[in-house]
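Only one chain comes next, encoded as structure tokens, the form predicted alone.
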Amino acid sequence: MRKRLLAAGLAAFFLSSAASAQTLNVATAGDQNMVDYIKDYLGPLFEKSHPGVKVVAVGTGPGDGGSQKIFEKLDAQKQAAAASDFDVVVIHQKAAGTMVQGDLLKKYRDSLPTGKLVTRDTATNSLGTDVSGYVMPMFHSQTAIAYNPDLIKSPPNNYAELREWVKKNPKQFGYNGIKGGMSGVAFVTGWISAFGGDPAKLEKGPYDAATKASWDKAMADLKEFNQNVVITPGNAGTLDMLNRGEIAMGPVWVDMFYTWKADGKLPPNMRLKLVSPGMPGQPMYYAIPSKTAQEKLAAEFIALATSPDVQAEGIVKRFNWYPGIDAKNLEGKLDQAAWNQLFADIPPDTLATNGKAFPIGPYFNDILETYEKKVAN
């Protein structure tokens, strides 16, 4: 009944719109993946629902930086107040909360008829802002610790079990401590919230600068850990590893994982595990300028992005990324096969309560750099 439900009111959303000709822009950080996916994709699909609409797709660079372009955009567009260029933003944590608390965002999400479909703590938390109704996440990001069952029958559940194994088993862990890439920086915030505190502030705040004082004993005994460890050149710098069986045992980006397994570049039963408390991801996010002017389109257009048939297909399929909806909606839209290869390791209940956000950028620069003075050094 949910299900046939949410298809009429995605029926009823989509019905609803113009049939005269209309351009639709879509900016979006990140790789040109992100582009080709809105291009290819996305994109010719929402155009066929929407006859007389083109759906017209920029990139605006990787990483924070191409958010910030956004940002720098919509700021000028703003204080010129002059219409948004774009009707869609693809936009990162960090700069969603910055987009936010400027006003240069739409609340649009508890109007879409699958705005209810994610519960997850980023579709309401960016990095210790609260941006309720601003922003739809697209997909989500994760990182888990990848390893060899020929070599490893029963794998470390949390990171108390991971250290005890680290030192029985020496230099067959690996990762890239803070340089060459985020999932050995995710393994690090995670160790902070797994010793050094309390998680939830981490995330969420207050910031108070006396708090990584209190990560003295837990830096101290990751430089210990350090010392059994193998230090990779990076993300794909583990990856090889584990594929050379150099290492059995690292931190990784689960859709880099299942993309290198596709490629053959991995063992074929290699397996992840996501440890308690909990490890890092991230989400990219689907937001509305608040200048457009053509708020209902974007809506539509964001609406058929975050429906469970188009993150079965687009989302876990195309890319292995995890869906920006709640996982437990795409069942019975994959077949067993796609299934399993996501979440037969991590289970969605799993994700839910082990897929951590990062921590607030102060506490985040701060775990950076007490890492260089007590750990690196």
Contents of the next structure:
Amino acid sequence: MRKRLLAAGLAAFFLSSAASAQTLNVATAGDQNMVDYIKDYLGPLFEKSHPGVKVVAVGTGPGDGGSQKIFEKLDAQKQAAAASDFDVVVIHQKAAGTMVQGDLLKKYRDSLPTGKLVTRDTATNSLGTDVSGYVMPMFHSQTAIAYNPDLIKSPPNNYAELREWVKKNPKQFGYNGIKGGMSGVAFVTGWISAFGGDPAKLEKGPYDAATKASWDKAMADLKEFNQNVVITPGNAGTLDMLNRGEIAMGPVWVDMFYTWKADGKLPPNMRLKLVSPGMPGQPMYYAIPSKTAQEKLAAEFIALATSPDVQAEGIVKRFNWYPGIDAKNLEGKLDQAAWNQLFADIPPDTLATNGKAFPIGPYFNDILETYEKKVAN
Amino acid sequence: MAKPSLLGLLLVAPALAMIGALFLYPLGFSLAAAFTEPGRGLSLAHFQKAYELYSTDILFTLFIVVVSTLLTALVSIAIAGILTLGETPWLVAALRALYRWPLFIPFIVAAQCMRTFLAKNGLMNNSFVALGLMEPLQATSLLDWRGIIITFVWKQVPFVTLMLAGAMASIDRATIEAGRNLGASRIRVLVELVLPQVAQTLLVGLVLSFVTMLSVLSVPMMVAGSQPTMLTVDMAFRINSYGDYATANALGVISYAIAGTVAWIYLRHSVKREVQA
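Now show me the form predicted in complex with the partner chain; what you just gave was the form predicted alone.
Everything in the complex follows now, all chains and molecules, and the chain you saw is the first one.
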């Protein structure tokens, strides 16, 4: 009896180790939808074209915190000179820069067949760090102001008009501060771009620690502005309150907005407005850890994930994200309706002028910290 | 006192090792990280930063936890009192069947329920409007500090009540009967005869609730907006957004200090009682 058990255990051990040689581990930061995307769509697609390979998706959590966890694990494995157990990672911008500087990623994009389909500068510049070759954008996401057209006939066109509007309509605008998710952070960085001086410098650098002092007026105004707004609990909280008619306007992620609308969690008449001088958006990146044992397989996985077909079907149609590769490669892959929906409220030229990048890392941290000090405390 | 035997020591060794490895070591580590700065030795810089950024939140946390503890005490005394002294059988039976339920619901689920229950157009206000108790325009959202307190009290009352009702059930019924026979009202019996006998249990329950509420992350995060918010949210934000463990540890030490103060009050109280006894 015991011998048989032992034999069974051994067999299981060998089977599992044989299987693990063919396992591709994909770690993704971001919400559960990212994990589901890989588990339910991308993984099976890749397994079909690569028999014997199993794709395992691990989620590390939403926001920059999720990317931070991936960074900490790769960094610890590097310190210990151990092989990485992640083969593909999906990360945010802030962590991508840190990971490239820390030598934790492979320079793989130039050998990727889809590598040249990328045109946006987020593929080379991540919040001020040169990441060319190390990352491949998975999608681009954008924040904008969602509003209820039943309550607001002519939505504000820029931050200054928004400020006036909020003064006249107290508690009708809601956002999630900076601790409840990135749409609130996006709104605050947009505010600093609008009222805090030189927006180009925030995105392109060079970093000058003294710039912080020039935001005092803008932050004091924001504190006053906050007196008349509702601080919501998170991105979903803002959408929830819009849905229940408790607020009339609030910044949200475009993809989440459309997904909620498609699921019937938001009234169909809700609309979006990308106010000037602009609000930030961000890509998420595919990258390959420098210590992975399965570089070739990982690169093939990313090539599939960034191919025009998958970008059209998986990224645009399923998630209402803007594609990671240049949109013109998707022509003919998408029906007109799906395409129009994505650009219905934010036409391509508005996106080009008002779709901004987040500020470079050090400014980004400065903005958050100054907000905590001057506005929240 | 008996001499500790080697065998006894061996028996507790695994438990002690667990406490050492999983509690004392991380505790010491976070204390050290909060009070030192790499390359500079001892420093209070992290506390200064914690104060600069989060002084409002520290006060807010104290306010929430103290008010919640007091309300928990009031409601638990009321429920336990009815269970012990109640003379309406159906009310006692219903309460006895119902009051424990929140004990089995995790904080995160409670928070999610409250999010839809307490919202401006949520279940509670809609019910009031449907019952004609309130005009729709009067509805206000309770999803702020009030929401946190309501969730905490709702979650902690059964815990304290459970302990309190148990203690009340085990006191000598003769004192209660005597009080009633001499014409004291039930409230007077509760306050003057029953409560003093179970004060110790009540205090234990409240101290444990206080520490539990101090350490909950999900409720302040989900129920209320982030300005102001509780220290747990700030700690999570510090780590997730900046990878800044030092300031998070400093905030942790401030939490320890708050919890420690309450534990100290409790210990002092119980030592005094033991001396009197």
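Note that the coordinates shown come from a computational prediction; the quantities given were computed from them, not determined experimentally. Numbering follows the first chain given and starts at 1.
Let me spell it out: two rigid parts, one turning against the other between the two forms. At which of Tyr207, Glu295, Gly180, Gln341 is the hinge? That would be Gln341, the one at the hinge.
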